[in-house]
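The chain that follows stands alone, in the form predicted alone, written as structure tokens.
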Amino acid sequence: MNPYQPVPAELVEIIEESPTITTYRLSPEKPIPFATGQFVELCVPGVGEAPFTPSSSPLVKEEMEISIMHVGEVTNHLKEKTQVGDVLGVRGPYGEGYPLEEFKGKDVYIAGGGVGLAPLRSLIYALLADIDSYKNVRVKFGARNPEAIIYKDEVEKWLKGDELELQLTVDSAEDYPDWDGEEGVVTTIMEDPDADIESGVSVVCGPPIMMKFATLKLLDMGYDPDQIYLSMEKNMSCGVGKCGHCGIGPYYVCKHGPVMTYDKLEDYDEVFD
């Protein structure tokens, strides 16, 4: 198969998650199976393409959801010009996802921020589908403010449920008098004396600055670098390790990631650039 040939996918729903993040539900011409944590290239005919990690469940084959922060030419075109019924393209999946078999029997500790909840939502779906295989699933998530929290209905459901432990915080709630939750960056809620650090695993996904300080916090908590799984989406372009844009040391994020343990990356200054 031609790795650069996208599969046509009809846009069947557009969901406004927050003022800056939109979810696009796609119905591909043929199923695109993916493992949670892998990424795809979303192609906008006549405009370009960009890499995104699906935010939907890997168990659902007929449709795919991609949640996007609008920060560039392709994403802004999606926001301003596309509508339900348009046909986009999806190529992939590419890269390495989360090694769920290695997570089984362990305490899974997840730290996320901002649009990082998109790939984590896919991971959470996969974990919940086989929740009895994991010792515990703890999720610490931070957003800029209450309005910036995405998937609000699902987040509320997860907060009320007992299958995973979810804790939220916002950087600032100054203009949101109804917010009664935690206030501060995500590292302020990451102390957790009940977490099984010695035999557990941790996952970090979010903006680079958040990932940097969350990783440092996990190291301070006692996690070893090989226990920390980072979701890296650094300058990926071709998706198949040919263009070199996503290089970190000897690695190409599109091939060796985007899910990579910190022990592979800790010696390279550009990890969180």
Given for the second form:
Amino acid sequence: MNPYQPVPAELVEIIEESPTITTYRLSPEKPIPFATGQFVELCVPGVGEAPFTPSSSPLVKEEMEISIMHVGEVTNHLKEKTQVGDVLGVRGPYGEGYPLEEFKGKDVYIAGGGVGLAPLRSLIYALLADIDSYKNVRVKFGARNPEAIIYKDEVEKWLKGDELELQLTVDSAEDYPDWDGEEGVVTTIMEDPDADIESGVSVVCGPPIMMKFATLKLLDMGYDPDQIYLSMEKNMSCGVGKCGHCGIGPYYVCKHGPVMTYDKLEDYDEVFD
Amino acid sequence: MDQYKVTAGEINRLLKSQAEKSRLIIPIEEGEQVELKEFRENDNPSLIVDSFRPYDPLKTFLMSPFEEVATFPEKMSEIEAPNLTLFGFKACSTNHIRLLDEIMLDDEWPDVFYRKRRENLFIISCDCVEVRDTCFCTEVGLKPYPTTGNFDLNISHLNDQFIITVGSEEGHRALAEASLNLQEISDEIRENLQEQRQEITERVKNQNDDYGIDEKIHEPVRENRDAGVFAEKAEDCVECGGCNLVCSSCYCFYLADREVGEEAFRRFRVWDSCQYNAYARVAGDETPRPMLMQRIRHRIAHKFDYLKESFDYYGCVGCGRCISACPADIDIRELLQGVQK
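Would you mind generating the form predicted together with the partner chain now that we have the form predicted alone?
Time for the whole complex; same chain goes first.
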């Protein structure tokens, strides 16, 4: 099979999540089943491609959702020029996702920031589908401001339910007098005396700067580097470990990641740059 | 590996036989360079067995600098990769194929274009008899004659004789098909060949003595990331990427799409260089290596630390093409020397 060949995928729904983040629901010509945490290359014909981890449940095979922050050429084109009914291209899935088998029976401690909730939503769906297999699932999520919190309906549902423990914070609520939750970056709500750190696992996904400080916080809390699962993001062109761009030390994020434990990365600089 | 003695005329016969069933590329001397060209019937190619390595890297024939790899929404048809015989590449070139194979032919997502060309490639390599001042294969653990396989036939020129070493089943078949007059070689010839190879190896070693490159160069490369030599060479580097493009071992590329009508495009695999500022850039214009010094260090670290860790050999075969190509006279040996300080 040609690894560079995208599969045509019809855009069936566009969901505005926040002023800067949109979810695109796609129906590929043939199903592209993925494991949670794996990524796909989403292609806007004639414009280019970019890597994204689907935000939808890995249990849904016929369709996938991809949540996108509009910051680059491909993503801005999606925002400005793409409509329901358009045909995009998808290829993948690529790389290593979250090792759910290894998570079983353990405390799962998740820290997310901003658009980082996209891959984490997929993970949360996967965990919820089999929630009795995990000890406790705790999610600490931070957004820039209340408006920037995505998946509001689901967040609401998770907050109300008792299957997982979700805590939210915003960097600043200055212009949002209705916000009665926590204020401060995500690391400020990451203390958790009840978390079983010794035999647990932690997961971090968010912008590079958030990942860096959340990782440092987790280390500080007592997690070992090999208990910290990072969802890495680098320039990924081929997606299949050949083109070289996503290299960190001897690893290619597209092939050995995107989910990688921190012990593999800690000796290399540029990890969070 | 089987070895036979043949005459110069037999080598010509072999090439003509190959030319009948495949495209045949041979080296020719062009001024101070060795260039490559298509074999024509009246050529007398055995005369240029003695040269040093050709200017172009062998990878050009396996993954071209600019190649169509997909079309959308209609899939492109499978590529044609006619049989190809490469004659005259040296051990540095055949050595680098193991790295390209490792990267391009992984089990999960092999590059089908590379695979097709690789399957249809026949390599007749030659021992080095001449040494360029840019050659340093001995400093990266290699030899100026084949040691790591990846050739079908290898030719060693020894006085007025030619020794053919068979490196593959296809090599045996080609010899049989060309009905060459193969003669057994004596122990004396074997010894003489060993001596000649030793001598040329010493020549490469001697001309690199001054650089004093450590046998375990990966250690200082890993440990001495703040070596001043990176910033020093960044002063001279013009970021042309030539070092990567002519490199035997570099394989980086990017995928570029060209719009061809509504929701349709052609996709090309284009060689890329880690020395370019945009190489590792992500959406939002961030890049992990904004400084040229960091990119030069990345090139060295990838070749001598990361690939060594992954595959236990260096991503450099000492062919010296990057030294020849650099308009700023940056010599990779000086970079390695500087890292050791």
